[in-house]
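Next up: a single chain in structure tokens, the form predicted on its own.
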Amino acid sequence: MGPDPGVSQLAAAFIGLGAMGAPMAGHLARRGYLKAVWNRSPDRAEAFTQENNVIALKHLRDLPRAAKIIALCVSRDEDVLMVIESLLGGLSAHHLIIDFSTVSPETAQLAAKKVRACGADFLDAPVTGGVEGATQGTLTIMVGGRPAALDSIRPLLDSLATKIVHLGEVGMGQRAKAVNQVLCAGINEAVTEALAFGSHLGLAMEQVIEAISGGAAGNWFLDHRGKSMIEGRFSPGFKLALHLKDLEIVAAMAQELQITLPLSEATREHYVELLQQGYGDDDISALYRLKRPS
């Protein structure tokens, strides 16, 4: 596929080539949007450049000279702030930073404040849809920031997502992602508990999954993780340790609101137990380990 009209105005750099970032950056490269990448592990960046016609930069500070749009997808709040600090010296009114990471709303707002002080702009844009969605270009993006900034890069985002929802000012995207993560926790608890219950009952679980997936109990997690979990396969997917990190953000938000989220708290406790057993890099469906017949 050749470059889309307007690609020269939408030339981008991408920071973070992990399980989500690499396929997202790959879509941008194939559409002709991507010019440069940076990754904490240089070997991963070099491997990416061998498959895509882009350059790997050694220093974050060089990215603003390579592209006016800089996207990042990293794991933690401190990583986002480190990246932003490293970019600030090169930012101008022509730059737009878009952060696909999942962090606290406060971190997104702090990052935006620093970026806007340089005259540039910032969008917080966490995604949902898992590695499958990133690979297929079918993510949902929850955006916080100025509408004009979002409109200016919609063609670029369309190469990554089938749904882009603007939710308000910076921080609102992260608040929506927190709601998403609470739902993921509850669905994970329900599906793993139900399948473990069926296994205890002696049912043929592949047939049970086939039977219930088309009814009122059907859902994405059952369709995409049901068979693998009953077979004892827990490759990510969405790493358990990262969902735990997200639920810790949720817990802090709930505490500030003086509300309780009992189901999310139960999931956090289960994840901590699994993390202590060495399963932090497993998919979140590894919750089934705690419930299945021994």
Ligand code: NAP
Given for the second form:
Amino acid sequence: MGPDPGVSQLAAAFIGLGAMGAPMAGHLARRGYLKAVWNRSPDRAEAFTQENNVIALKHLRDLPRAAKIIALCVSRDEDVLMVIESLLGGLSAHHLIIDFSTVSPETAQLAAKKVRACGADFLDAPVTGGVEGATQGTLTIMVGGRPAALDSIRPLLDSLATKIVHLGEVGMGQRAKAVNQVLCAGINEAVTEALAFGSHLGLAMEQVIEAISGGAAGNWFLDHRGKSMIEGRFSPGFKLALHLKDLEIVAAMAQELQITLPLSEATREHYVELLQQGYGDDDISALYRLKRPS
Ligand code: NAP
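Same protein, different condition: the form predicted on its own was shown, now please give the form predicted together with the named molecule.
First the chain shown before, then all remaining chains and molecules of the complex.
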């Protein structure tokens, strides 16, 4: 798709060119929205500028001069807060920060408070759909923040997502994403357990996956990770250490509510075990390692 005609009002910068951020920023660049990028490791930013007509800035503090819309997709809560802190000096009433990272609702609210104190605005906008969704521009975005702020950048978000759902004030996007991550944990447990069971039975698992994927047990994770899992390939995808980070956020939320989430808790323990074995950078389907026949 070519450049958007309203692009000049929607000049954007992107921070965090990882597995999700790079393809997302790529869509914005191709539509003509993206002006500048920043990445902690400069080589990733340089590689991005060689493929896209944008500049890589050395310092975060320079981004507000390059663009009114500043998007970020970094790993963890502390990374988001570090980025926000570095941007604050350059923010004014014209700026809108949109955070696609998955973090706690409290972090989103704290970031929004700091950004709004400068006169700018903030949306929490965690995404789902995996690296495949980021690459194809078919993500779902769960947004918290002022509706007018969301409406002002809808054309830009439309290049990233097929579904954009507004859930309320800042923090609500992250709450919805936490629900998503609980479900992903349960699906990962179910799929890895079932496929390991089939392997123990001595079945031809590729054919089993083909047979069951079209029925009531079919799901995205089985379709996208089933085959690679039984072949012993666990390249990310979604890093196990990052889903563990999400389940720690979920655990804190459950504790606050005085409820238990046994399935997520079991997954969290499994991930800790895998992390201790050195598999934190594997895809979450590496949970299969704990269950497959030895
Ligand atoms: P990733 O491939 O590990 O990339 C992480 C990005 O964050 C990199 O650009 C990294 O920079 C940057 N970063 C990490 N720590 C930083 C710090 N201290 N300061 C500045 N930048 C820092 O992770 P990802 O899969 O893209 O995930 C990014 C976010 O999206 C996470 O919150 C994740 O939970 C969420 N998410 C991921 C998926 C998925 O399927 N992968 C799906 C939905 C949501 P370097 O290049 O220097 O390491």
